[in-house]
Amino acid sequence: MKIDTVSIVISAPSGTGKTTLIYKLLDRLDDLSFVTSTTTRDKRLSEEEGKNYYYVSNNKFQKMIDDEEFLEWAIVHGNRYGTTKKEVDRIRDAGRIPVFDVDVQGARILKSIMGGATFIFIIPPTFEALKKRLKNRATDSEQQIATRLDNAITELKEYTMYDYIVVNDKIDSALSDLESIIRTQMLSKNFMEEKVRLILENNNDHPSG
């Protein structure tokens, strides 16, 4: 199934600050809307149902797979994450641009089925900075941190799949870079085509001369 819609797909190794950047971006750009993923991961205390994720059991997630409700899904750090077709339709029907927060596996699937999408990869300034951020986050055990760091190396090797790469060293600078990329995409032919078409259609009612 091919989906031809203007959208933004953002990925990053765990602990890079992707989620923080996305929420700040949404506050700045009214045309964007966050695609809320569905996950089997336990909800963290700071998270909200329907805002951060839709939280479901493994059995429910499997039923959604069987019913072909997902555009993409993947197993990440032992939990399953997926993007439903219904969630993307909700945003598109509202005339907004979907912003996907997905891992490298999800991005690879979306790249194969989505036209008009812009793929952005957020990376840490150094591997040591990433390790420090994961430890300071204090949400994972030492073993989980080690797993995330191993996965980060694998994910960083996939950078060639993305259209843009943003280094999140200082959050304000990274946010500015991210916003610049997206504002540029919002002026692209794919995004502006509908506006041009409407102007041309309206001109039919006002012939020149």
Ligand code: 5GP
Given for the second form:
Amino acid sequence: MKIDTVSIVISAPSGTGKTTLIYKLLDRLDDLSFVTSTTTRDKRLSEEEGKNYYYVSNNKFQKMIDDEEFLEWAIVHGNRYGTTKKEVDRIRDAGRIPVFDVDVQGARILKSIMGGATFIFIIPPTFEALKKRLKNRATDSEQQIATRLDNAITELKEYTMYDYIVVNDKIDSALSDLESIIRTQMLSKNFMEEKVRLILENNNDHPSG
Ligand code: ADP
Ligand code: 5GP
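Same protein, different condition: the form predicted alone was shown, now please give the form predicted together with guanosine-5'-monophosphate (5GP).
What follows is the entire complex, opening with the chain shown before.
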């Protein structure tokens, strides 16, 4: 099966609740695997190396770019983030559905190389709610929060690139919307192609087979 037809790409302005939602989603849908990105950003206290991100120095990130290890990478809120080909291959080889967590720049690149993937944009109910969530999360400096809020406006304007928009007002309802989108996608003819092909290939006993 082609990788792009079985891939989910999720973006959201920082602080919307994307990370929270993605981890809950992974608990609900067994076939999904999170594509762990590589970043030069400092690790937050709540985060784990290899789970949330692979944390590397600027020099190491540059070497990875030079060695063409990335499927895509971008500078987001002043740090570098990228998806390695190796990470995607690992998930694809295990026959699982990769879930990419990338910003709008990353989504644009992924769209150009895997146009058949499902692109989902999560948005906050209001700008005020976004501000409050970033403040309450208490992981970023005032300056970082201001940068992230500025970038949120630019990112929100890119919503037309995505196939679906989920509003994260009440978390349970947003989670159920996300799950519905992905379950529906998993029933689409592109996802089902392989299954139908296998049934047809194994119909040898049937007279018209
Ligand atoms: P992102 O990954 O989009 O930057 P996070 O998942 O880190 O966002 O969430 C940002 C903050 O908002 C966290 O403190 C999280 O607990 C909180 N949060 C997430 N979803 C909701 C929601 N629906 N209502 C209120 N707070 C939320
Ligand atoms: P955070 O620092 O809040 O974890 O993430 C900041 C932003 O970087 C988010 O919009 C997130 O989606 C994006 N991001 C995370 N990993 C990648 C990646 O591999 N590539 C790109 N382009 N963006 C990423």
